[in-house]
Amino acid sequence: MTRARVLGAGVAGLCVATELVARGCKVSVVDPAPRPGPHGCSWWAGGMLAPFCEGEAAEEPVVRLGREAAGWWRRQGVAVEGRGTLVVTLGRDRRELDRFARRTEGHRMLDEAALAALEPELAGRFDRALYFPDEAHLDPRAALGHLRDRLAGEGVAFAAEPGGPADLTFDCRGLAARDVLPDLRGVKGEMAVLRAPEIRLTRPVRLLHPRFPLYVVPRGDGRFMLGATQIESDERVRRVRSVLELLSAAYALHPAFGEAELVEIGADARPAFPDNLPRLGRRGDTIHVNGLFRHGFLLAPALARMAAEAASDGTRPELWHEDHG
């Protein structure tokens, strides 16, 4: 393989293109949009590289493969904040924190004093927390732009339509690939970006709640990404109720969020297979890389590596599905 075509310039497509270029392949990327933007679900990601936290609900491969992510992004020159993750819960939901601790690894329990020392903004608000020191986060929009510009600087051609011939095509189109992968489904996520310069959280914080779970990710300059909604739907409509639930949970985490500036509200549908695990597979001269669900920035590096290895030496890597070939 010397020439490859990548369909889709979201996080999966850009990661695959990066791995192919690293192996000396001449690559072109096909996407209707000239730049990353709000048209794709990668734009609305939280950017948490949190494999241990995801293990609360995800299968074992997500935790194991996700551990590659922070190092991979750093090697590409993307700014990665390695401050870990905090998980807290309101007093009436204390059992939720115990349940989360039983289902995950890589954490330690903090008492009120240790939590206040680590994140002073939360002092006096919670009497204990789980701390996952080996997790990280990044700014997804900056990461996408960085990969795109770096690839263009290395000679990768970006176009809205396929150009010349290719030895292999890598289909990374997300939900748009349902024309050939009918078992893909959409899982909608809704999120908000707030500006609250008086709040100085330095790492992602997850608030456990039986009905309204929340994550808050600092973006710098007083901005925060709020998310956690997960709705079985491929619609991209923003619903008032979901946004109200996000904002109410944020207020419960820190009342100063009640005075925050509402900068953006977004929604998009993430591609998922029935088991919520990503898949690779080949049909003819096309390798499919899809189904990243809510783990785009966490699992795209590992999936991209596997796809490039499968193309270069013909191996069938982990997460390879015969029904895609």
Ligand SMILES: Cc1cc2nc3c(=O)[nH]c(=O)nc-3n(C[C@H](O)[C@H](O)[C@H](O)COP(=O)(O)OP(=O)(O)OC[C@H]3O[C@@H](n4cnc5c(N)ncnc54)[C@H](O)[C@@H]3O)c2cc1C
The other form holds:
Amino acid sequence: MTRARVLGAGVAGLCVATELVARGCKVSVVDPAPRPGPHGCSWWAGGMLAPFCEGEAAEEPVVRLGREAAGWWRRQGVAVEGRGTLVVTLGRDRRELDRFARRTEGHRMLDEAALAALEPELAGRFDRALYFPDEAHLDPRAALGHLRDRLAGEGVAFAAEPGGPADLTFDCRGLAARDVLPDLRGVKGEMAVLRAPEIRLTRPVRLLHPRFPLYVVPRGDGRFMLGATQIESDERVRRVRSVLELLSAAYALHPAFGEAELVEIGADARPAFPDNLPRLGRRGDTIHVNGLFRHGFLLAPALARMAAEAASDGTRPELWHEDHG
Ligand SMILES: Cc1cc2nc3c(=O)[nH]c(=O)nc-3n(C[C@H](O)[C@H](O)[C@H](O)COP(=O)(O)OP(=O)(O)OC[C@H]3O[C@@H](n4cnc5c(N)ncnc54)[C@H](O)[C@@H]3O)c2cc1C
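Could you switch over to the form predicted in complex with the ligand, since the one displayed so far is the form predicted alone?
The complete assembly is shown below, putting the previous chain first.
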């Protein structure tokens, strides 16, 4: 394979294009939108690279393959914050923290003093926390823009319509690929961005709550991303109740969020297969990379590597589905 066409310039398509260029392919990227933006699910992501926390609900490949992510993004020149993740619960939900600890790895329990040393703003509000020191986060919009501009600088053509011939096509259209992948479904996620310069949280914090789980990701410049609902729906509508629940949970995490400026509210549907694991697969001259669910930035690097390897040496990696679609 020397000429590859990538359909879709979300996180999956940009990571695949990056891996193909690194292997010497001549790559073109087709996307109706000229740049990464609110039309794509990747725009709304939190940017958490949290394989261990995700292991609470996700299967083993997510944890293992997700460990490649932080290093991969750093090697592409993307700013990755490696400050770990904190997980806390409100007093009445204490048992949730023990349950989370049992279901995950790569953490240690902090007492109140250790938590205060790490994140002073949480002192006095939480008497213990789980700390995942090897997790990281990035700014997803900056990361997408960086990959896109670097690929263009390396000679990758971006266009709204397919141009010249290609030996192989990589279909990374996210939910739009349902026309050929009928068991792909949407799982709606709503998020908000708040500006609260007086809050000095420096790492992602997850608040476990039986009904309204929340995470807060610092974006710098006093801004915080709050995420995310998880609803079986492919609508992209922002519903009042979901957003109120997100905002209330943020207020419970840190009362100063009550005075924050509401910068943005967003929603999109994550592309997911029935088992919530991503899939690679081939049909004719097309390789599909899809179903990244909650793990686009976490898993796209590994999936892109595996897709590029499969295309160049014919191997059939894990998560591969023959005659896909
Ligand atoms: C609120 C929220 C928070 C999230 N937080 C995180 C997180 O913290 N960490 C994490 O790893 N993941 C997170 N995710 C998940 C992540 O955003 C998704 O897994 C990821 O964006 C899916 O990427 P994708 O490239 O498959 O799809 P998309 O980003 O949707 O990209 C698909 C692209 O295909 C293009 N396209 C559509 N039709 C065509 C066509 N006919 N031809 C060519 N191109 C086409 C679209 O324009 C789009 O650019 C979050 C998701 C949500 C909604």
